[in-house]
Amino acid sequence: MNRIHLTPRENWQQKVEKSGLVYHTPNGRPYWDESVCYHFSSREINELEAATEEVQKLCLAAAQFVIDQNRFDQFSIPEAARPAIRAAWEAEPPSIYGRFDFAYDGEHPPKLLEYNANTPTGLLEASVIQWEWRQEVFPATDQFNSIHDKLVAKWTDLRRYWRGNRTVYFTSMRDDEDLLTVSYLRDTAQLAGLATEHLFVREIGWNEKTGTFRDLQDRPIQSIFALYPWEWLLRDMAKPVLSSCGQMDWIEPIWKMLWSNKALLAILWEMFPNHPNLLASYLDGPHGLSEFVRKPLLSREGANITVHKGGSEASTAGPYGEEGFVFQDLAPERSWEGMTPVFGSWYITDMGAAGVGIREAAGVTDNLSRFVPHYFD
């Protein structure tokens, strides 16, 4: 694994914008960065792919364990949501994707940092943008990237599952990155032959008389992909959302609350101690770890992270922490010129490991960390 300096393509801004990546330089700071890239061997790609498949299996076992052992309290999941989680887990409603974040140095096995299983972003750049970059810059090589094809295949399966004409709604907040993600997912659903509509979260209506969610034309919503965290849905409209579970398809389903919560990391370590793809993780303190990271159970974009390393600590700001924390061992890391990569490995439900996107930062990875492309041969 090598980090290589390159000269960016001429007019690269127009090229990525043409494919939909309009926030490549937010507030004047590079987000998409093709002045560097990562070069892998096929062995290293195989190792990342195998780790993704393996950890997915571990997470399936962990979710069943939490449900069977009634461990919801450790996830700070409201009591009212638990029957819906149990029911959805048994019914297996539609699910599309998730993103594992791994630390990897090319020498040790990939180590799971967290699972973004509910509202993962960085999808368009991992799927389309870096693929087009590789085709132009390194056409004779390959890339760990079948994300687009597997997304279309997954939506095609769901079209058969729904057995007929059904409009799938896509919703998000008015955030550029979120809107881009749902717009791209909507495109893949349309390529699979599904009818689609977009609504912002605040545009979703609730009809109390019929007990159904409605669109702006007062049509009932049967299926909706919501790039909006489940804990926020329950905070904003718990009663109608919970009553709708089982009556309409929420994608991702409510049981994803078990995977998008960092308490999952401690459950995995409890069930599979010393697994080569896991880091020691605990809910009640660092358990003698000399260097560790304290993470809120529900934080996003690197918020409220405290890193204990070399006898000192450094923290990031944010609104999270009241829900509790997980304490995770520091992963073996490798940095280049002070930049440490995090490997976001995508898993498409029933389709398997699909590809990797790389974010790198000088410290904790956050929403300003740069996305850099990769290739292998």
Given for the second form:
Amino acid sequence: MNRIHLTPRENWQQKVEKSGLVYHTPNGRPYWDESVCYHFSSREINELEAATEEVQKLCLAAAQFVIDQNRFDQFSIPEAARPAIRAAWEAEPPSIYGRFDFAYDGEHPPKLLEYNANTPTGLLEASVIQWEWRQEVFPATDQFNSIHDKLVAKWTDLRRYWRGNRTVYFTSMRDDEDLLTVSYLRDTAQLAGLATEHLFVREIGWNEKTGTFRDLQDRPIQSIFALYPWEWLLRDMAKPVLSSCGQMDWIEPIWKMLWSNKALLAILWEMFPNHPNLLASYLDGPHGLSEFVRKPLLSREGANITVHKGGSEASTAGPYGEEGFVFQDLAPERSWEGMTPVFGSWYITDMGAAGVGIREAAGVTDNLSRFVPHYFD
Amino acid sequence: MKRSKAIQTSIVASVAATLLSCEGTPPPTRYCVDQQQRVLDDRECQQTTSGGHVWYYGRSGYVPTGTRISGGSFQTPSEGFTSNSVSAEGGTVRGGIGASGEAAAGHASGGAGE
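Go ahead and give the structure of the form predicted in complex with its partner chain, now that the form predicted on its own is out.
Up next: the whole complex, starting with the chain shown before.
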């Protein structure tokens, strides 16, 4: 694995914008950064791919374990949501994707940092923007990236599962990145032959008389992809949302609360201690770890993270932590010029490991970290 | 792992183009307010007997009931508007989902991504 300096393409801003990445330089800070890239060997890519497939299997076992052992308390999941989670886990309603974040130094096995299984973003740049970059800059090489094809294949499966014409709704907050993420997902669904519509979360209607969620034309919603996490859905409208589970498809399904919660990391370590792709993780304290990271069970974008390293601690700000924390061992990491990469490895449901997107940061990987493209040969 | 053809997208490119142009500016939001410009449920303005309750147009996005708002206008905008919370004739209520995300957005990146 090497980190290579490059001269960015001429007019790269216009090129990435044309494909949808308008948030390449938010508030004047670079996010898409093609002045550097990562170069892998086939062995390293195979290792990342195998780790993704392996950890997906571990997570399936972990979710079953949590349900069987009734460990919902450790996830701070409300009592009212548990029957719907159990029912969805058994019924297997549609699910599309998730992104594992791995630490990887090219020498040790990839180590799972967390599983963003509910509302992962960074999708467009991983699937489309870096692919187009590789085609132009390194056309003779390859990239660990079949995200687009696997998404279309998954929607094609779902079109058969739904057996007929139905509109799939995509909803997001009024945020550019979120809107563009669901717009790209709409593209992949439409390529599979599905009809799609977008509405913002505030526009979703609830009809008490019929017990249905409705679109802007007051038509009942049968299937909706919501880039809006389950803990927020439950806080906003628990009763209607829970009553709708099983009556309509919420994508991702409610059982994803078990994977997008960092208590999963402690469950995985309890079930598979010393697994090469896992880091020691505990819910009730650091258990003697001398250097560790404390993460809120539900934090997003690197918020409220405390890193205990070298006898000192550094924290990021944010609104999370009320629900509890996980204490996770520090991963072996390799930095270049002070920048440490995190490997976001995409898993498309039933289709498998689909590709990686790399973000690098000088400290905790957050919404200010940079997305850096890659290739391998 | 290579693909044999170029990725084809249309929606995301179109949305991006809209966001980059001035057309991306969201339309004003319509609020039902009382005489102190405190936000009420929309139903208060949909009933003809609700004296003193009027429509007000601002650019703040969703505002919970009871909040006092300013900086907008009582004039109906010619370019259209979105609703703060709609109680339609059929009993469909909008605006119920979103508050948690907007509260969190005040602290973080503004979106719901992870």
